[in-house]
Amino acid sequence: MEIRELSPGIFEIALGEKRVLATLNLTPGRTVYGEQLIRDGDREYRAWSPYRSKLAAAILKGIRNVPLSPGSRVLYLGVASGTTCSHVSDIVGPEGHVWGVDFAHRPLRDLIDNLSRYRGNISPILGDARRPESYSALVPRVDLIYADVAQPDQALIVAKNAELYLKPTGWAMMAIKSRSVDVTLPPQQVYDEQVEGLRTRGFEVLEVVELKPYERDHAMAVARYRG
C-alpha cells in the first residue's frame, strides 16, 4: 500500500490497481456513509468517493486551489446530512471548524444523529443561507465559504455570507448544478452567469472545473474573496 498525501489532509491511497482519495479517520472506527476504511499502522483512513462528494470530484478532476488544511474555519452552506462535510471535518482536525448551514429539518437531524455528536469540531446551525445575519451570533469569521446550494441565486447567496463571515482574501468554494439554475440553458452558460456574479460581488475567480464523470451538469468555482 503507498500513500500519497495530495494537499494538506488530502491524501491518494493505492491499493493494488486501484487507487483512492482519502481523508484521515478524525474519529477511528466510525464510518459516514458506508466508505472503506483503510488501516496503516495507528493510522485509519476513510475512503472519499467523488460519486457521492462533488469536492471528492473536483479534486480528481485537477482542481489546483484546494483551500483546506488542518486548523481552517469552514462555513458550509447547504451541508445536508454531511457527507462531504464530514470530509472537511478530518481535513480541518480538531483545531478547526465547520459551521454547517441547511434549511431542511431531516437532513441536519441526520447530521447530528450520525456525525456532530462524534465530531466537536462540527456545529450544526438550522437556517436559511440567504439570510446569513440569522446566525450571526453563531458564526465566527471563516477563512472558507463551501456552498452547494443548488439555487438560482447562489452567486448571491454566497456573497451575502462573505460580507459578514469571509476574512478578508479568504476563500469561497461554490458548487454549480446547472440544472438547479436554469433548466433551459446549456450548463457551460450558467456556470459562466454564475461566475460573473461572483466576480462582481467582490471576488477573483481561479478557476472552474467541470465534474463529469462524477457528477452530470455541475461545476466548481474557486475564488478568492477582495471584498
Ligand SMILES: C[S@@+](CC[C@H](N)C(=O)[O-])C[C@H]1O[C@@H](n2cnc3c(N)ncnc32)[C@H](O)[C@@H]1O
The other form holds:
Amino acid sequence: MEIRELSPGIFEIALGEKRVLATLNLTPGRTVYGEQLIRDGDREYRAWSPYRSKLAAAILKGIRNVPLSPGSRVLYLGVASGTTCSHVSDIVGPEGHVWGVDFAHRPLRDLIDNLSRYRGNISPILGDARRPESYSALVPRVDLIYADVAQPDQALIVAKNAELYLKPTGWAMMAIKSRSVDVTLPPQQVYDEQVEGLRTRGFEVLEVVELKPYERDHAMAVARYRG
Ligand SMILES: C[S@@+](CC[C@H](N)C(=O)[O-])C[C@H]1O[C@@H](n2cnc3c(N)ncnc32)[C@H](O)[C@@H]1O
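Let me have the form predicted in complex with the ligand next, following on from the form predicted on its own.
Whole complex next, starting from this chain.
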C-alpha cells in the first residue's frame, strides 16, 4: 500500500486504482460516520470523504495553506455532529485540542455520544458563535479558527471570535455557502463579499478555493490574522 503524507497528519493512500484522503485514527477500531478504516501494520487510518467534509474537499482542490498539524489548538464554529471535527481531532492528535461550538442541541448530543466521549482532545460547547464572550471561561487562545456556520454574517462571527481567542498571526478557515448568504447573487459575488468582510476586519486572505465538484456553490477561504 502506498501512503503519502500531504501535510503533517494528512495522508493520501493509494488503494488499487483509487486514491483516498485519510487521517490517522486516534481511536483505532472505531468509526465515526461509517467511513472506511484502512490498516497498515500497527497504524490505522480513517478515509476522509470530500463529499462529507468541506475541509477534505478544500485539501483535494489543492489549497496551499493547511494551517493544522499535530499539537494545533483549534476553535471550531459550527461543529455539528463532528464529521469534519473527527478528522481535525485525528490531525491535531493528543497534544492538540479542538473546542467545538454549536447552538443546536441535537447534533451536539450526537457529537458527545459518538465522538468526544472517546477522545480527550475535543471539548464540545453548546453556545452561540455570535456571542463568543459566553464561552470565555472554556476557550484559550488558539492557532486556528475553523468556521462552518453557514450564516450570512459569518465574517463578523469569525472576527468577533478572533478578537477574543485567536493568537496574533493565527489563522482562520471559513467555509462559504453562497446560498446561505444570498440565493439571488452569483456565487462568485458572494465569495468576494465574504472575503472582503474578513479583509476589513483584520485578516489577510491568502486563498479562496471553490469546492465543486464535491460541494456546489461553496468555497473555502484561508486567512491570516493581523490582530
Ligand atoms: C453546515 S453545518 C456544519 C457541518 C460541520 N462543520 C461538518 O463539516 O461536519 C453548520 C452548523 O452550524 C451551526 N450554527 C449555525 N449558526 C450558528 C451559531 N450562530 N452558533 C453556533 N452554531 C451555529 C448549525 O447548528 C449547524 O450544526
